[in-house]
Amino acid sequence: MNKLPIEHLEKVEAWGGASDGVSYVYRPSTVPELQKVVEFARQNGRTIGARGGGNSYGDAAMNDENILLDMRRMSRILDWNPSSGLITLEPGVTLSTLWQYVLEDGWWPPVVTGTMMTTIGGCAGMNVHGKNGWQQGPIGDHIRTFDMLLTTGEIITCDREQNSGIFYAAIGGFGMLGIFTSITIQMKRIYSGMIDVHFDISPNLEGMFSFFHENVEKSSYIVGWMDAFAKGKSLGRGDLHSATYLEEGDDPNPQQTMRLEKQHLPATLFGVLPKSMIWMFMRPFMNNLGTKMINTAKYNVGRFAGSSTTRTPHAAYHFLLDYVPDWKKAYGSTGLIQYQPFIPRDNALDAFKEMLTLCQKWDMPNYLTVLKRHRPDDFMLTHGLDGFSMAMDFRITKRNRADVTKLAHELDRIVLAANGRYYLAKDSTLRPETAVAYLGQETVDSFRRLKAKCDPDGLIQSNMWRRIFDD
């Protein structure tokens, strides 16, 4: 193995925090500047990954000690159709880019992940979803080819018809059987740049699956927000909000809201205090007693305030994760990691009980606790069914890293016994026998088989596909 360039040479952090490493980063900014930099891998022997926005909560964008490519300077939008609403863009576009580029033609990303800083390339490989996820599905279901590159030196086409298993595989492939050049998505038509957003509360987690059950049919969107202290009676408590998009005809200047600066996000808070220093106040607070004060006041405001409906710009309502720029930091310089499982319909809520009452029993309730519903697709490492996910944010200190790692494990036992299922975006705790169980061996080892196909010489690889799927 030789050595490479030691100015390429970087730390290379999980989006969480949790874990980092090293790698030698490169930023190429045209295909044939990716092509070199996968040649010059494997003259050196070393392996390559690819790292969209960084924002895989854990080890999936990263390649300790060898290559990572950093996508994000291959940014351009190669065609927009914006009678159609067909785009094709390079996968270093952030989602950022996405929405601000169609929004004033009327439309808007189909599946949007809480923070906008996601890149399109990153959003397919980890096959992400959104707040609709049992209307909409994931991004992959909007996806309607791509351009791939082989470390064989070939670009490929992919689609429902051709190279189809491939397009299966790759989308949720999480960036191990080729390198996306270009993809192209269908965009959702929409007649404002306002969405009603309805807000209300549950005492309990049985009410959050009542309220789920009674909405899903009239909302665009659904997301439930828990206090994972809460005991007893009150197990899964929490805020509620549902969201419609407006018909034609609802909003009197769709032209005036769907313009961009109606849409941007307040860089201060109350019109004094800059949200970049909003960490520095909300770290003193996320330790248990602070985080258990914080959602006990959350959950009182909301009741006492009751339910409302307000009319809200799109960015202001999907991108929470931005409004408070780096507040990950308040976890503090150890991180955060998140478990989130995905459980079928019927076994949701014995399961959902079962893990919060664990981590309390473990006195390692998650700081915070996000309920989506979520449908069934074809993709092949799909987390994707009929059901309920479950995202729990968990701060990790010096102290409790190996317990936290125990813990996720025990709660795997519950996700296996509900039939359930996981997203690799989120992971940090998964192992492979755990893959296994709830993948199946036949899967795992077809998509081994298509990796030896697209990547002959296993030269993709990342901290995740060796700790998880590496024979």
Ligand SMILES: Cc1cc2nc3c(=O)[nH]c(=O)nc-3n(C[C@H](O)[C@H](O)[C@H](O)COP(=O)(O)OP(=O)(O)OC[C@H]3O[C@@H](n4cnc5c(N)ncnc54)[C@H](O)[C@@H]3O)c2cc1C
Contents of the next structure:
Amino acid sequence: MNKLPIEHLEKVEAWGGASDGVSYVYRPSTVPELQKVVEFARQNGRTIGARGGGNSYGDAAMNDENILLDMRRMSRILDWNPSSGLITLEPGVTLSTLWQYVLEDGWWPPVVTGTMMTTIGGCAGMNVHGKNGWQQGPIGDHIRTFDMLLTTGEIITCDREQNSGIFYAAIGGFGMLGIFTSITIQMKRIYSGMIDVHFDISPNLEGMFSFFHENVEKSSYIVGWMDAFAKGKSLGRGDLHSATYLEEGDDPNPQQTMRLEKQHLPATLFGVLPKSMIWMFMRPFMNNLGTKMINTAKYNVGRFAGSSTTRTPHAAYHFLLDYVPDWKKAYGSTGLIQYQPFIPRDNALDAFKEMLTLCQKWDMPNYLTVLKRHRPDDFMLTHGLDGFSMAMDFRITKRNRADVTKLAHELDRIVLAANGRYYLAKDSTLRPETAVAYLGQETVDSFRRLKAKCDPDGLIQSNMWRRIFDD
Ligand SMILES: Cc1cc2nc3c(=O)[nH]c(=O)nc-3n(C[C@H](O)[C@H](O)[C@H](O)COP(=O)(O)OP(=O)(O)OC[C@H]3O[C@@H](n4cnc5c(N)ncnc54)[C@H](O)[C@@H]3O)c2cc1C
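Go ahead and give the structure of the form predicted in complex with the named molecule, now that the form predicted alone is out.
Expanding to the full complex; the earlier chain stays at the top.
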């Protein structure tokens, strides 16, 4: 293993800030430059990992003490057809660039994440889902084709017919088979820059599930927020936002509402507080007592306001989290981790109740809890199933780090007993045996075989690969 140029050495953090390391970071801007870095890694006996926007909560886009490819300079829009809605992108294009590029032609990305800072390469790498998972599936269901650089130097094209095995494994394959160099994806036609957002509350988890049940047919998106501190009859109480696209003709002036300036979120809160400062005001509340107060207040404000429907710009509905820049800083320097299990429909209610109760018993209630509905898909390492996911954010401190990990492993028992699955983009605690238990030995072996074919020398690695899948 040779020494690498010190000027490339950088500190790299998990998005949640609960772990960090150093890597030799390279930022290629063209395919030949990318090929050069891969060859350089081989010659110097180093492994190489890809990073998009670095929005994975844990160690998926980290490759400590080795080479990390920051893909954000490969961010060109290669082809756009405003009649068909097909777009071909370099992998470093962010969702932010993408929606702003297609909106005025009457299109919207079919699947978006809660932040627009993700790149299309990172979204394909994790096969991300949106608040419409039960309807539109993950982003992979909308990817038509991609080109991928293998560590042999070859660039292959993959779609549902050509190299289809690699197509279904690389999407959601957390960057372990090769580096995406271009991705073609189908956009969704829209007839307005606005979307009808309905707000409601539920007194408990049963009510949250009933809301989903009653609204999945008529809604385009649904998301639930839960107060993880509420107990007893109020366990799992929270707010719900469902949203429905406007039909053609519903918006009298779509050219106006689809203009970018109609989408932007306000720069201040209540017209005074710059949004860049909001996290500082959140910081003193980031403890059990403070968050309990905030959760109670949020629920009661919702109860007082009652149900309502508001016509909202797409960006404001989808990217609410971006409204508070750097909100994760409120968690302090030791950050947060997220735990997001996916549980089949029939088992989800009982499993989530048991999980919320267990967190309370351990005196480690999660500070932000989000409920979504999903559907199964055909990708090899999929997290998708006909059921629900519950995303749970845990604050990490020097004192509780080991206990949160222990708690996560206790939660794993509930997830596995309920035939649940995991989402690698959010993971920090999964153990190899748990991955085999939910994916099946056969699937893990098939993935390893494909990796050996695409990357015969095992050059592509990440901290996550070494933690969970390295043989
Ligand atoms: C605030 C917030 C909200 C979120 N909301 C959602 C949500 O609603 N739904 C959801 O599904 N996820 C959500 N996520 C998770 C996020 O969407 C995923 O982690 C996504 O993969 C991040 O994209 P990225 O560009 O930052 O990729 P990174 O995190 O940098 O990388 C993700 C994976 O892709 C691989 N990769 C990156 N680029 C390439 C490439 N060119 N070729 C091959 N592999 C590559 C990396 O090696 C890594 O394994 C959220 C994250 C945050 C921080």
